[in-house]
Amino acid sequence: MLCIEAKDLHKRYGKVVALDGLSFGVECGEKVALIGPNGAGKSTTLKVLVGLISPDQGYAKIAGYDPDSIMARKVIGYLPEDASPYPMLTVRENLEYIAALRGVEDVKERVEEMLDLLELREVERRRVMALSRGQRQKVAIALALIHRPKVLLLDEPLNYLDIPTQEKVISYLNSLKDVTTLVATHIMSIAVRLTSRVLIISHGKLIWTGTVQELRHMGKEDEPIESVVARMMRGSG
């Protein structure tokens, strides 16, 4: 069964084409890497799935609703580039009414569970207007997580991260079981740690798909993977 379903997604924004008849799957369960330089149309692809805008044409699924259906907005959590939560409240009045907005029972657990895991108990009452980017990051992704979603959407999720904060989100999305996760990065060595299979898009057009191993036996002898993709984005153009 297909989670995440695109079909023949078309998008434009004035003269600028952000999806160009996009097309993929993502079966329950999965994690997959959307992959692409800068304006291929991965948020814009994720805005849609998301259901903050509607494509021009084609449609998307979410876990077989229309993406801005209730049911779906229960089951996505959303992690958007550049994401700004509430910036006038507290780190954990953001983490409490989310959590309460998303209809989580144990609200007071999952809340003391998200500051742990990301390491916000320093900054816990102090507003997000006041937090360094970094911080900002770190609340945007307890917000993303804490309703347990079952399809996860992360645009550049470990943007504005330090090395031990990366780790320590790395290591919880990949313990993450039955969740249905879909990552939007330029960064190859995201997708390798934290998705089995990758989708590449150029222009808004879907270009190569396959597992990560696919793509290594792609290479030549020692051949960086990134290389590789490299090269499949200038052949795209």
Second form
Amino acid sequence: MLCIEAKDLHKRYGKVVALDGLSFGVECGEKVALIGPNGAGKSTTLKVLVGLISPDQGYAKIAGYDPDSIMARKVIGYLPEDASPYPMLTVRENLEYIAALRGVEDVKERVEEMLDLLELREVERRRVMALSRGQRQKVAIALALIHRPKVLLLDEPLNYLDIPTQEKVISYLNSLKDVTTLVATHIMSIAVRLTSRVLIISHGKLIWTGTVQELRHMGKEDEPIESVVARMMRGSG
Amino acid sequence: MLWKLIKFAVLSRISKRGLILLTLLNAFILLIGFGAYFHGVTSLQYESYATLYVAFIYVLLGLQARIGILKSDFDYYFTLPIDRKTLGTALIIANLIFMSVLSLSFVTITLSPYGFAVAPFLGISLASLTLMTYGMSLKERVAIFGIIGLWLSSAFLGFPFSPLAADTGHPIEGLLSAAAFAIITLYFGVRRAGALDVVTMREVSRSETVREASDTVSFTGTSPFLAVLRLKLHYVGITSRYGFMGATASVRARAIPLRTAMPIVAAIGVIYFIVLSILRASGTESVTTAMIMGTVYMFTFVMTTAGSSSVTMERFWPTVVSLGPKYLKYVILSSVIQAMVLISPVGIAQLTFLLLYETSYFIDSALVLFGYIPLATAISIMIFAYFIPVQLKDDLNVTYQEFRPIGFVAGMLTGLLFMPAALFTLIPAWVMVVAIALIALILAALTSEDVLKILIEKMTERGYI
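Would you generate the structure of this protein in the form predicted together with the partner chain, following the form predicted alone above?
All chains and molecules follow, beginning with the one already shown.
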């Protein structure tokens, strides 16, 4: 069963074509990377999938529901690129506020869990505006996970994180076996660590999909996987 | 070099079309001013009160219209290998251009030959003062502009050495005072402008001493709507969009607990009541003028706190994605409630005064306070969100920063939307009831799920997440 489905998505911003007939599907529980060069349409795809923007043509489904339906919103956990939590609220206030909006039943316990998981305990009473960019990213990740989502849509999730935190987040995300995950990134090593299948898009179109292993086999001996992807992207232009 | 810098400072804050619109607006204001004057109109306001209006608007603008400092100014402008005084001079001239509409509005208020002569001096001093006071605390700025306001108003009482005294029978002293005021403030303004980066860096929160928040709020055990309301009734985001009246915005994060704000607005309410009671002895005209000013204060306050600021700090990615468009409805409703709580002391003061002494205006005033202003505030939030959807990412780092004509027109329209509130003494109660019913219907249509989705999509497309 598909937990994420995009069918013939088209989206224009004025004269700029962001999505040009993009179609793909992600099986429930699968972890997939959405890869593409800058401006390929990765962030727009995620915004369509979470219902922040609607496509000009085509449709998207999350767990079989329209992205802006209540059912879909309940299961989605979303982390946009350069996510910024509420700057005037403290870390704890941010977590409690979003948990309250999400209708999380065990708010206190869940907040404590997130503070520990992302090592935010030390800064829980600090306002987000006073945090470093890396600490803000940790809060943003916690906000995306606080309601135990079934479908995770993450845009460059490891940006700004220090190496120990990166490892911790990778390990946690990989431990979420039943959670369907779509990670938009342009860093191949992140895709390899977090996912088993890759969707490569360019100019708003899907140009290739397959497993990481298949991608490796497409390269020459000892050729870095990034070089293979770069060749494919150039070829699509 | 100075010319190049001015061009850079102006065009990095305003589009070419915006600049054309600004020029046209200035020409239009001047045309109205000259046209009215040569047709024998001496003042659009009660003649003798024109100086008070100018003083009031000057202070209001001085507190609100601040120069826009962009994040890119830190990255590129202030790092240019150019003398700081030159950098500062270019900024102050750019600021003056942006504030030209405001400066010229003084002309239309006084509509006298002296008014035309004094307006540029007032404009220069206002632009310079916004730079001089940049980085000061709200208390300091209120104190400075309060003293200046009293000095400007002193012309009304016959003091000759006030910049506005030219309009009250002291042309030479008045013009000299205005010129001297402009020159002195310009000198200090230029000096200050050259160090704006240092001042701002000292101000921005990240460079402040890291400290734990002492006054926090808990959201456990609340429904989604109550969580939004609790947030709005705990923190007040005050003018996080500085300088929007000056055609370019510099967005800064500033939120104060409501419990800190309430004693201040309560004191304003008490002072307002005392002023009304004192003015009662001088006749109805004085009281009406003061009540118009009071109402202008109230809607300017709600426009700047709720209207232009309530979505600046919002985040859609964890909120709209969880609750859908109704989250925006909650924000609008909560922001209106917050704004009403903040203006309630002045509103109560006005209503109490009317109930005791001027009952004929009581119903009109109550309709404005409890009907027109809250509804207009809700609509203004939506207008600002749709046409100028500025979102603060970090201090000074905002999306959709550039000033565009459509945003400026939207700002002007929002001002016009509130105008009937200021004119409540002239509008019959039944007209006000019709106006309230009309904007209630408009608001109902605007807050339908479909329209909210359009709004969310528009904001998202402009980089709002």
